[in-house]
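One chain is shown next in structure tokens, namely the form predicted alone.
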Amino acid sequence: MKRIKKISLVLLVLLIAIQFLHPARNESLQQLPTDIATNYKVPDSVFRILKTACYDCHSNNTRYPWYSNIQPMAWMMANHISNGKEELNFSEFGGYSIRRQTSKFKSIADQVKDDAMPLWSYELMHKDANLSDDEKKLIMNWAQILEDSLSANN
């Protein structure tokens, strides 16, 4: 029993100590010239959905919830955001090659169609990111139109 108390005390001290270590936040607070909305026509209805369901992990501006100040949640979120931006970053979309942009538009439509995005774990904590069938259709149609347009011009 004494050993369990010592281990619990050490874990508690570690949990308190890690609260002072914070990863860098993903907040540029500016719209870059490479932002997708600067380079492509994004209807307001689509842009609203992208901002609500995608931008936290796929842009340079994340809306941080209250639990992002608690470790290890902040580290998990930072890792998740880093992985998301590596796959697709709407803030830097205009800097991608045309071939990569075409591929990303196809991927956006496919991921939404297959319910792969937004991730279920994100939807669990962000109820406003649950996309209705109509919202999914808006995103898929928009992405398909842009994919077709890029493919036809190149």
Contents of the next structure:
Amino acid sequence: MKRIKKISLVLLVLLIAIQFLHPARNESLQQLPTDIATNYKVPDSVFRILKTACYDCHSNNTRYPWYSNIQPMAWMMANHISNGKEELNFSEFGGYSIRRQTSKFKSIADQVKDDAMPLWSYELMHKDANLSDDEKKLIMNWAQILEDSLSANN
Amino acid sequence: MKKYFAITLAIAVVALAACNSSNNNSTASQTDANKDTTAAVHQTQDTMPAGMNMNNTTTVSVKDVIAAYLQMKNAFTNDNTNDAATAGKNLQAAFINLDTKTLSADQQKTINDITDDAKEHAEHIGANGGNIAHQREHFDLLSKDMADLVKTLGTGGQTLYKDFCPMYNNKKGAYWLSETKEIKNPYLGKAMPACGVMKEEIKQ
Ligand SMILES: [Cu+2]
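Got the form predicted alone; any chance of the form predicted in complex with its partner chain too?
Below is the entire complex, every chain and molecule, led by the chain shown above.
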């Protein structure tokens, strides 16, 4: 019994200790010249969806929920965001090669069509990221048109 | 009690140190990313798949790249998602180790542009064994990259065929490269193996 007490005390101290650690937050105030919106036409209807359903993990600006201040949640989120940005970062989209931009437009359309994105685990926490069929179509058409025009011109 | 307190403190300090170092890493990479957006684009692509050692690998030629691609293509014609994944990992490694030293600066730029994109597709195909539909989405883009790669580097002596499947992807169609004259469709697999036409014979 004494032992369990000690172990839980250690864990409690650890849990408190890690609360003082804060991973760098994914928040950038300035809009980069590489931002998708400065390089491509993004209609308001599309932009609204990108912002609510994609930008938290695929841009340099995350809207952090309250629990992001609690460890180990903060680490999990930081990890998630860094993976997401590695795959696709709308803030740095214009810095990609034209070839990679073309690929990314196709992948955006494919991932939305296949219901692979947004992740279901993300939709669980963000109800507004659960896209309707019309919203999906909007994103798919937008991405596909840009993919087609890029591959036609290059 | 004093002793236990000391132990607890020690553990906490160690944990703190460990967490801090990982913390610093992420901060560093983040500032790097902000500093140089092109670097951020490329940095993620340079990780080696497990089992490959950069120092031990001999230089990779276009022939090896084509071999890994054809291995993947043939896995898709057989609807074999796991073999395609294995080939994806091989191909990713081949792209990373592809020797471009003898090329002109211009050609190097072209090839880097292609392999930057292509190794990402190879990586996704390697990581998505079990999801052949998604693997094929990447194979479509990868095949475009391969056709461009061969345009610059040649085929390493073998004859390749550029084939077209008009039905795949909602009749948008998709290309692939093959080593055989006979059509064996990697997009539709065993469901429609003969669907497709040869568009170009690539000799070099
Ligand atoms: Cu993928």
